[in-house]
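Here you get one chain, nothing else, as structure tokens; it is the form predicted alone.
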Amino acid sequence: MTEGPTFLALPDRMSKPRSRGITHILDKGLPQAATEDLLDQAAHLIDIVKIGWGIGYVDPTLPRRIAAYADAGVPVCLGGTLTEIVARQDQVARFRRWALSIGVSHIEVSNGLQALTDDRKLGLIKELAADFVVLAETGSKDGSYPSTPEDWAEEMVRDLDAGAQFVVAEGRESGTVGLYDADQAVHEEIVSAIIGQIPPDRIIFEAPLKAQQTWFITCLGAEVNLGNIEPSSVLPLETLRLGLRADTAAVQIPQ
């Protein structure tokens, strides 16, 4: 990859592979050319791949795209929901086996769908994350819970504990539930509650949205770590993370 200008002063930014500043892309399904343009343009800063839903069930094409993003240095992580309906249906020994067999190395433990005991979504962190590195995630795709910013914290300290590496706060690709309201406000109240209990470096906040990268840029700074990012925003998030776009230029640009 040829190297890109460097005469402007701008906010530091870790290299790869990051323990800060990550950022996380929901792969609905993206063909294999897609995949290696992606690539070809942003690996450099792409840190974690989602492939949304139970798409990787259903795509013939997950092995050969999951190779691309391995010789570009990219992990990939299947999503939550395909791992709750796995332990639903108590499938949970053929799931790693296969995904071990693909090369996948994130795996997401979630309870959106709210199916799972607490116990039992321990029980999957514990399980799983002697084999990948484990994505928490805490809330649900309808905003039902947790009910309370004291709940999220407490939550993913006990995921944290389980042996996840790390937590990650719910906004749903809509950005309308969980950290938001249905008007894609943040709930500042859960952002401070989880920062106050959770290292920062072990949170991703889901933020597809710009206002909301912006809101997460601007209140915690440019290595905040960003998830559900779609693949045509990666490289619009690392302008306003380096404050080269109007939204973020006023708070991160050395005067």
Given for the second form:
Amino acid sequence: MTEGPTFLALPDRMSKPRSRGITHILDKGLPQAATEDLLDQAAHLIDIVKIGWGIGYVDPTLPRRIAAYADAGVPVCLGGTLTEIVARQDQVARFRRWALSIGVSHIEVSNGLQALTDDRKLGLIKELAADFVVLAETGSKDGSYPSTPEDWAEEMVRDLDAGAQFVVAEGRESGTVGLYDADQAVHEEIVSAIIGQIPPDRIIFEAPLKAQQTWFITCLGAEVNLGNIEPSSVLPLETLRLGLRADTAAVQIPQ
Amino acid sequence: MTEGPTFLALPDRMSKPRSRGITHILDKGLPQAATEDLLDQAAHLIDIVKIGWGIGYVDPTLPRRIAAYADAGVPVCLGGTLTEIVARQDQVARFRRWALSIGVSHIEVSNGLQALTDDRKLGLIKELAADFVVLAETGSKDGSYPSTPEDWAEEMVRDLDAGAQFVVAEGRESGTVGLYDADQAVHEEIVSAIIGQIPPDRIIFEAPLKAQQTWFITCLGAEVNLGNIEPSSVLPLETLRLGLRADTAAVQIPQ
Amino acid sequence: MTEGPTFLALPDRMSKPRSRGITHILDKGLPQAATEDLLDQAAHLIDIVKIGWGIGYVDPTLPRRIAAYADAGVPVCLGGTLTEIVARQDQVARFRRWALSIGVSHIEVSNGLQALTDDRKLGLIKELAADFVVLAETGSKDGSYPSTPEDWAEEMVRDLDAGAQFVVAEGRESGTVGLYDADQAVHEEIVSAIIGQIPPDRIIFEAPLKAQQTWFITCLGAEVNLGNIEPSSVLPLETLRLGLRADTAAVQIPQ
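Switch from the form predicted alone to the form predicted in complex with another copy of the chain and print that structure.
Time for the whole complex; same chain goes first.
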């Protein structure tokens, strides 16, 4: 990588490995050469990649792709919907062996399908944290849970206590549930409750859409942790963080 | 390709060449290396590729790409809008020679522009079926025809009788016409009329959007034939078929 | 590149270098191999590439990508938001040296953030036109300026007089501001004012969405200059220009 330009005054950014300003991307089955192409350009800006929902189970190229991510210093997380289905079919032991065998280091534990008890979710976090970095997600796929902002924060506190490294606030790929209403607007009261209870280096807000990323950067700063970023949006998100796009230029750039 | 994981109980899926559960993708001018990258990962899940509308006429790399698809066992179909324009300019003979010369094996015959008589459409199906596998599409680009659900089914019956291998229900790339209203919702009465008359291994429903794919899989099962799938959605669609995504998990996965 | 088919009667198109029918694409950080893949297929259809907003400042692969574009005969333009930030931080001299050192030949000068005086914008055009081909953009990122259609045209006349090679009418990546209302519909009165004052080979209309491209081609012909085209839409746009897609077939194709 060549040295980039340095003539502008921009917000500070930590470099990898970083605890703030994490960019967590959503891989929906990125082909191998496209993955290597992305990493060649932007690996220094990608902190975690999630293989969405059950994509990892049907993708025959996953082991090779995980190796490419590892070579570039990017850890791979399996999506929570897969973990939920594994739990419902009582296959956690075989799931764990398979994940370890292909080089997975991170696992998401969620309850988006609402088929697990609270205790089962906490048990899974504890069990999987022995072998993996656990990301515990809160929020359902249909927006029905948790009931109140306080419930969001309390579930996250319990998940961290059970051994999760990060808690993740649900936004899906669409940005229309969980943290967001059907029109993609942020439920600000949920964000307020979360940041009142959870340290900023332990929370990842799923924010798939530009307007949502802009909202978080404007309200919580350049180094907010954002998740479910499309692979093609890694550089655009970095420009939003630094005030190099119109949406955040007035906020981020010294006048 | 390495062996994938096998620890979950999932719906059965035929392997290629399959007559049910066909995934038909829409190629809008996929570049060569991206095509090879996709095929390396997912050729076993792609049954037919359509080169959309007149893309094939302006894409200088088409012959090379068709060769790559052929090497991976994926037949290539030219889009129906091109066939309609060819027919209006009375160039069917030269069109056929060109298509055969570059390795095209499938041709779509449609009347989306509504500039052909019914007899002309049937004549084209019969004529082209001598050299190609014909996919006959029903539905206009502006949603104005056929007039009734019964008309959809009757046109499809006539098209099969004329020699089409498959009939295709129009949804366009946008999912807002033909089978769908402007809000992308399924016209269920059209689907009902079609499945009452057409065997499931002869009909392909264009379903470009996730919510539409979910609707068909939920109502007609994992092995419904779906078309106009974006190349980047081949693996996501497979997870919907198998219940490995939240949208279909409750329906598809044994509890 | 192999010879393509020639059996259809289609609208005439100039070949490169062309002064009409320009396709100007928006590069939001296209990775290197994907860029080369696109150019292999469609370089003959791409007249200018814009590296959007501040993407160029954060993309470590930019010098290599500019070289690939240059090898394919495609000039590279830096986005106007970057120029505006540079001007606000009084770093024009260092910006110019950096841009020249990496092979940039075109610069966009805009006032989308509305932080420059009119005279400062004109001064930048004049200053940068000494070393670069200047594209001068009119329209703000939030839709607040210019106030009237006549103001659009008058600013463009002044920008051309100051040394711009092209004037560009704002549409952003979203197609919801500038030339368009929030529902993506064209402000026809702005287009009318512009074409009354600006020669067609000096104006580029940003038209990121298919419906907008269709509107311009239907109203102004196959060889209207269109900008902010997605890289994956270069071939689809060419089919719209030639009447090889349903949206424009009735208008463009001889009956």
